[in-house]
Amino acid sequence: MLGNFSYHNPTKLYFGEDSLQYLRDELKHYGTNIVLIYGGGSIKKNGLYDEIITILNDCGKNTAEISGVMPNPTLEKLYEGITIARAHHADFILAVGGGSVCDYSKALSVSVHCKDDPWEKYYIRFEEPDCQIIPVGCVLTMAGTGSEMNGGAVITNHEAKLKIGHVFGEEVMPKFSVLNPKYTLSLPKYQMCAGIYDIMNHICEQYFSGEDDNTSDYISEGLMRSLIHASRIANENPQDYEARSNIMWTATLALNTLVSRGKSTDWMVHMLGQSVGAYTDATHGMTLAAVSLPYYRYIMPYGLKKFVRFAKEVWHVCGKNKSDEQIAEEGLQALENWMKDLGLVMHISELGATPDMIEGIADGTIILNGGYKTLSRDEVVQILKESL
């Protein structure tokens, strides 16, 4: 049966080459000091830097920036940022960047005005803010977390070795973005397959939960076909532009709540693969890859209808002749073929994990309910191993 739900949200997307001549017409509606969030500094290098600052300067708007946001975003930029953003009086934030500028933009604005310490409250103690929020735009250059149609911000604690995603309400979702497939056609290529992996695993999360045959499974079946689809194009050209769209498209509704209503949802791989991060400072989609086939073929028994359905519906395994258990793990054997076509990290030993951290990674991975197995603390500690 399909659970009861409500689905509301309220960012509003500008997709295609023309996006971004619509920032004009929505910075009319925020106050004049704005600060301006960016990564790496590639923003400069491709030009988007100065049309965003000329089309700021034209509206008038005071404009702070806080620079440098780091791909796995830290407590310790979040509090730089908070002292910028209290010192600027802010009225809006924009993020410039992929998914983790959005992140962290999205995590600025409960802590600006936050009176209790944002790691404590927000990421420890998982409380909704109380405070004013300041509202954010996004202008998305990477395509991949979905942070632009969603409430989800992650920060990295180096000091507690944790890292630790707190899904905010719609309050705190972006109130418009901006999604010009052209702004991902600089990204290293190593880049753009962490990014695709993570759409996929963004989407298997929500698919594997649940015995229900419900229209959410079909819509994340369709995405899948045509993530794979687009993936294969891009893989082999980058700069195909209409693949890359396809990829833009998929990864904000991946993860823009919608495929998950009526659904439990699973997300330990994200939990397995953001505390290998915590020690690690690797690429988010690649620690998703290096821990997933271990992950799935352990509770695949557990789900084994899904995971049958999985592997005929997404990569037409022909099952006649053939037992359950064997057209699953084809499915799961056509997924790790395609991720070893995109050239995926397979192991966390490629990231830099070690066997001594084993145990200090599995203390850090917060054990979810809502898949098909709730682990245990010796059975993350039997998957990370598998995983190395």
Second form
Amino acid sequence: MLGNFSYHNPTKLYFGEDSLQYLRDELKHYGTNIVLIYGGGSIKKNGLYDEIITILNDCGKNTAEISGVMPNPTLEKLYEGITIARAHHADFILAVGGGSVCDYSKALSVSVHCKDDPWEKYYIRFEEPDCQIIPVGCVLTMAGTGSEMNGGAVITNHEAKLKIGHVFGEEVMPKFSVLNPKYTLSLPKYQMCAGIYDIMNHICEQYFSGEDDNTSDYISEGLMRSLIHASRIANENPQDYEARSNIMWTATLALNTLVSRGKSTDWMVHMLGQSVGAYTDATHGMTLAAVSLPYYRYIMPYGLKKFVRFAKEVWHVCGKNKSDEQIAEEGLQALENWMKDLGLVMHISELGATPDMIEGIADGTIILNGGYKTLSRDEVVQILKESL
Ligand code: NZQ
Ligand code: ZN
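Any chance you could show the form predicted in complex with ligand NZQ after that form predicted alone?
Full complex below, order starting with the chain above.
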């Protein structure tokens, strides 16, 4: 049965080739002191930085910058940002980048006025913010995480070897996001494909849970089919605007809190992948790809009906004269073939994980119970070993 829920997503989106023009109007709603946040420099190379600075200057904003937000943003970087934002008396945070920049900006928004240590409060005790929250806006340059329209903020603590996400509520979601697929065209292919798999897995995490007949599963199947189609075109020709724009929109829809309404969710691939990321600092989507098949093959018998549906509805596997197990395995084989065509990383050893890390990665894996099988720690170890 579809559970009870409320649904409200406060993020306003501007999508398309001309979407940056709306930034000026949006900025009018906020104060003068802006903190502009970006990553390692891709926005300087592709010209977006200059466009943003022009708009900020035209709007009479007083801008401080936090640059060098790394993929998998760290706690140290968060502390550094808190100092800058406090000194600047930040009224508004403008994130220009991928999921890491957006996540970091949201983490900062709840940390600047936080009286506690933000790591302890949000990432260990999972408490909600009780301080003033600085509003965030986002100009997205990479499709994948859905961070542009959700409350997620993943932070890596290298000292503790933990990578943890806190999913904050509506008040932390971006007030607006500018989604221009053209900005994603300068992404290296490795990142494009990692983003594509991140999207796929976000959908799977919400799909492979529960036995109910619900609307979300039909939406998810449509999103997966669209993504597979567009990814094949983008893999051949990364400059195909139509494919890249469909990928961008699918990424947002996949994790903007819509498809999880009223149903249970899994998220174990992300828990495994995040812990691999804490040890290797590897690209998020690739950590997911590398643990996915051992995990899905392991839980498949416990959720056989759904894996059969996945095979038939997403991969068009013909079920004639085949057992359910055969059909489900053909679905996973089709997923594996597609992943290999995209050049995804299929083993965590390729990301720098070594056998002696397995116990530590298992310790850092948060075990959730929304999937078809609640894993024991031994099963986590077994899946990680198979992922090597
Ligand atoms: O730093 P710059 O120079 O900008 O380079 C970035 C970075 O090296 C580059 N890049 C981004 N846009 C580009 C570009 N290069 C050229 N042209 C462009 N247009 O790509 C690299 C990766 O960027 P990053 O932001 O790290 O990637 P992604 O969007 O995959 O974000 C990953 C982070 O998001 C978290 C992940 O754990 C990871 O920390 N996630 C956030 C989620 C959420 N908020 O809901 C959910 C996800 O499951 C995920 O956990
Ligand atoms: Zn993800």
